[in-house]
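In the form predicted on its own, a lone chain appears below as structure tokens.
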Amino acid sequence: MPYPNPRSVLVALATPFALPAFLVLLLTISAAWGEDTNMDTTGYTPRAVILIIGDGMDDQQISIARNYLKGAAGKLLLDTLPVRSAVGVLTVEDTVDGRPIYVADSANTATSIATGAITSRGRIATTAGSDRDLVTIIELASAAGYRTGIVTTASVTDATPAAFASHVNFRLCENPDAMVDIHYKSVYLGGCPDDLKANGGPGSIAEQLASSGIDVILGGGRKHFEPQIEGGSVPVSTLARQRGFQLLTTKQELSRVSPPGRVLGLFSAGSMPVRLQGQNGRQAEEAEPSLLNHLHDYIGDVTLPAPMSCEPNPEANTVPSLREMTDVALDLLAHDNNRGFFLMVESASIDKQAHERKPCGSIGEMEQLDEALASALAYADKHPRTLVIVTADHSQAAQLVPAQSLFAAYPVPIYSPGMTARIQTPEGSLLVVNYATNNFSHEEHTGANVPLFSNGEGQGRVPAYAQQPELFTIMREYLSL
């Protein structure tokens, strides 16, 4: 029979303020249609969307990585894509009529991309103030018979992947033991009591993923699947097996996977190890002004952080790379599939390493993203009805600053008031990266536009400037949801 068009049934579900009751309807539709993704689709050309998110990947991070990995005159694969756009990031206070906030976090920005709604920081696919669940692009795609997948180098319960497949009011509610009164070093951070199953909620992020209809979930976060399910006596990982997932925990197990089947891969306790690290574990450091310079800014001298190199992180060899996970996900999603799929791929630690002022780590994770992009483009070359989008959720703290100040001719000790890393590049030059958003242990996000790149399928679909919720619309319309 011809494939049914779900638009008339799902139009209400695509609104930013869809009620939880609609989710029940969506899951019912998904169960009916999702049982057979290989139904007769005569006359239908399968479509796919591959969304690649570099967490914190702004133009500063891209430029830093390009200079180190390819040289000043070189190009990343990212730079060769035919469509480039700018994306405005939108955030509001956590009230029904919230005023704008100009710097976002990964939870609310991933929610914007995944649902088309603007929400407040920390929220996972829920509305600001009113705390209503928002239908995600993965839920819509699954209901329409598409296969779906999530690949990340973070925990699969982390904010970005979570926003595509779960609903809680606070991003740290990642497992059944972290739902109420979440503390860190005696500091109260929040909780999700209304999301407890006992209170009629969907449960923790891990439980929602384990119960989901997603076909492929690959990344870190094993520790979040070890606690017992709420009100039960088995761990979340057992729930996932009961719901049809094959559970993988090692790089070797991933290499042996073959279609068909649903797969949950958890290759590290938390976020996966990064590819590169600073020499001897170094990160950005403060300059050391002399005593005379402390007395007056224009006298004395300053000692800058010693140059360092980037070196491989041996722990990265113990887990699959982002490209290896992407390749497996593409293989599983595309196998004997006449409908198509939606896949979200995240290089998460561009952001996480920038928070820790570790530019070498961010550079290595940019390289991982570029490699995953190569796999996505190779797939798209063989399957022309494939939209590949590469973007970021928000901008980050790192800045590329001069190795020698423009004002060095003046007899004044000039140095950054923040922390800097002076990195020796393969070209023999110094690449200087600065972090200066605060005086805390971790840097913060910034509020600039983020880039968006696309393959040829984005031409005529991706505008020169878009607001982040529009990305959801672009993807939804491409899949005719």
Given for the second form:
Number of protein chains: 2
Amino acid sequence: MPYPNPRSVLVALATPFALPAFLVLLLTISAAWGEDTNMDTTGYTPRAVILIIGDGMDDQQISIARNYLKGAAGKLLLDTLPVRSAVGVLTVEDTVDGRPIYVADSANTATSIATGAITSRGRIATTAGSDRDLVTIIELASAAGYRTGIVTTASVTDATPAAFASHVNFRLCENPDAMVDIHYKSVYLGGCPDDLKANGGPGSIAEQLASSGIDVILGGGRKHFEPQIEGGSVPVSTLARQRGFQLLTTKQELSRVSPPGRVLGLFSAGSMPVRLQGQNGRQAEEAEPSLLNHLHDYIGDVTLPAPMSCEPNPEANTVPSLREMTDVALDLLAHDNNRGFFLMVESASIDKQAHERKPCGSIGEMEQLDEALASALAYADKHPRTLVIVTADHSQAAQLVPAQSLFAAYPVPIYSPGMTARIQTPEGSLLVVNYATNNFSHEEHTGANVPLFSNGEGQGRVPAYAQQPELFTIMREYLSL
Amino acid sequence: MPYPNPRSVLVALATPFALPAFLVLLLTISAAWGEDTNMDTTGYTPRAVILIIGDGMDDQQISIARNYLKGAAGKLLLDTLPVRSAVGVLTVEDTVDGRPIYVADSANTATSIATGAITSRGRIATTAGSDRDLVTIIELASAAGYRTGIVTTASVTDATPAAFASHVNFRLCENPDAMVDIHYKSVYLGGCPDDLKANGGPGSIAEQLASSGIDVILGGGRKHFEPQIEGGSVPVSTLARQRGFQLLTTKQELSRVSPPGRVLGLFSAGSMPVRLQGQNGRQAEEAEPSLLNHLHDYIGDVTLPAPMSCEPNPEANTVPSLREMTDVALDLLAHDNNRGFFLMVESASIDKQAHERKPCGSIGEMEQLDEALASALAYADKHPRTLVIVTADHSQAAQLVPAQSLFAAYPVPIYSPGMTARIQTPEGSLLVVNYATNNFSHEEHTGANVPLFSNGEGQGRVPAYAQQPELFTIMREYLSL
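Can I get the form predicted together with a further copy of the same chain as well, since the one above is the form predicted on its own?
Entire complex below, previous chain first.
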């Protein structure tokens, strides 16, 4: 929003066409006042949006984490936010005017949040069916002079961060070597031939990030910056350096960063190690019915997975925490910045650990999110025009189920047909997490609407029920984009 | 809240003790102003609370119902309410100072809402371990001169309604014949010997309701009013008549009721028939793996349950709808009433149908809740001091899972280890509901925090995150109890 320079008022008054020019000027000033009059002396009202996404952070995950981390009667920092509502997730088939799909993935949901569009699973800021690129909030903010940042515990090329700053038709096109015929163990998964530079496309996600105008990118995914750029002879990381990024790869380097500067921090090869794990690395396990019970559900007995505690994952110390990355990002973005910024912070492995049936992992990543939120709120306390939004992209498989069945009076073995983890909580109770959406190595997502939170700045802006694309609109309007 | 009569001001000023009396009067007026100055001429500010409980109505159930009834991009009436937040559910072991239990049942959750206390599963308005009676919001409201009502699609003696107006240590003590040694198919389930009148207790739930001061009780559960009262020779229904209730048993009788009067309507023997059912009565079913797939998860193939539609349950027409019952209750409670009322409305079979793995049943009962909400909001529109709260008591087993697995690219049969229903929605997509919390005939509840909604009257009263007992406090304070 341009602020009329006082000198131009004088110039306008001094010319022969003073009156009409002055009227135009007055209208400009009025329009500016109509929006916000709390400008600083530099001519801008600095504003910031900090968007925190808990991947797969549905109400089951929140409740599991609350019980473990704070006790049933305790509260996460999330629980103390003044605005809490719900977001409906929308997905469509990959055709023009496709029918609704009721369960999303992180690619299409991040696209909804980042661009305001509804698209199909697997797509990164591109339209369903027609494969057009969608302008993202980071691109809009950057063009309007805001600084921008991405912080994630996943690879920075993973679906959620990718959808804020790149455009491909398939989420796994993360680096120049993964653009066509992407396979996993001889299974064809997809590809992005139309997105190759050779075909007039923007290239892989890593190349797009390296060439982007983003100021801060922190997370995992170093391996995606090692391949050579398409049609060139340098790795993607070199392209990033050439485009002005300072490259970091260790926690120590991160701790020494100071503004100003543009930074690309890649602290692990892929996803960053998570904070917590099951005792001795255990995850959810199947119950073991006796031979008799195999013959009939109502006879014999069953051995349930032994209770376990959660323990620190020793690998977690090798990388910075989500909070440490968030703190550095806020420092860099806010330094000597009279315009403001947009920052997306993702706790990615709430979802990834749930896919792998590792409830302790999800709990630790919920804790990481709550800590990053503390940083965001501390920043917002000092900088009043900061909208902090917390949400999830989609819901997940994990369910908090009873330690003792509601039907325990019946003398039959009652157990989950899926896999469960029976976790001893610090307050001395047994917390049982069930994973039973499929028989595959990875659980499914689910289709429930997800939570939406904000700080006081969201009051009157964040509705009681939003559809996911509306989040884009709320943030865009807040930054007057 | 007494309103100072203007005449008494004059009297106060005319007496020899004018000043002290006037000061007292001023304080009275100030206190009254501090609370609410919109009084009517009768001396009271009529106020009403309409509390709508969707039993088991978590965000999965809401999302499933939204998709089916309104389409993915549509909105339930629920979704349009101006206040939407979350409630944490709290349960403890059945001992004094017992440890937390992370998954609740409807008895202890209804007790929390109705009394503000945290108790153990199965208890009806009594304390965990010590078995003391807890005063309920209906008892408080009634004592303060408010009319009170209960409307439910369950038996009126079922846990949720029971906890608002009766006190026993075990939810199944619904009638005089079910007070000790309650068995189901030779399995001992529990009993309430201490609650027998012979032992100085208040008797069964049905007897307590029949003797209560509640003005309107509508729902199912006729069979619980047929046994003879403990120590007497008349059925409970006769006791209810003797205590001033007009008894109704048919939809036609309900439609002819007009105020004034106290009414007990019992429209079915037990729970009322639900509105929707699966095609030909189908429910969720197991996938059928081929012989090869039985040998190993990654080979062979699987036959998924055939898609189905939902269809009307012909029995539903024999009973009034939740909305029809709510409308009659509102008429009776509001008629010529300058004090106000408390009404609890429960859509009970969202949960009951989910226990039985019948997603169409739950969807129809979500629709019933949305319709009852429409009645409540229409009433509140005409009577501004009406707080409408909608919430669930606990979350449930049902999960909305993908129609096509996220991992469909892998050439292996992927399916739920539990039971699924694949429902064709009116908008032409496939909605898949998964039930996989146990191998028993009935699914478990789950432990996620549940949604909380209110009309505008809840703004500033309903917090972003409440613990379930706080709902009692919000309603009590609203009615100045």
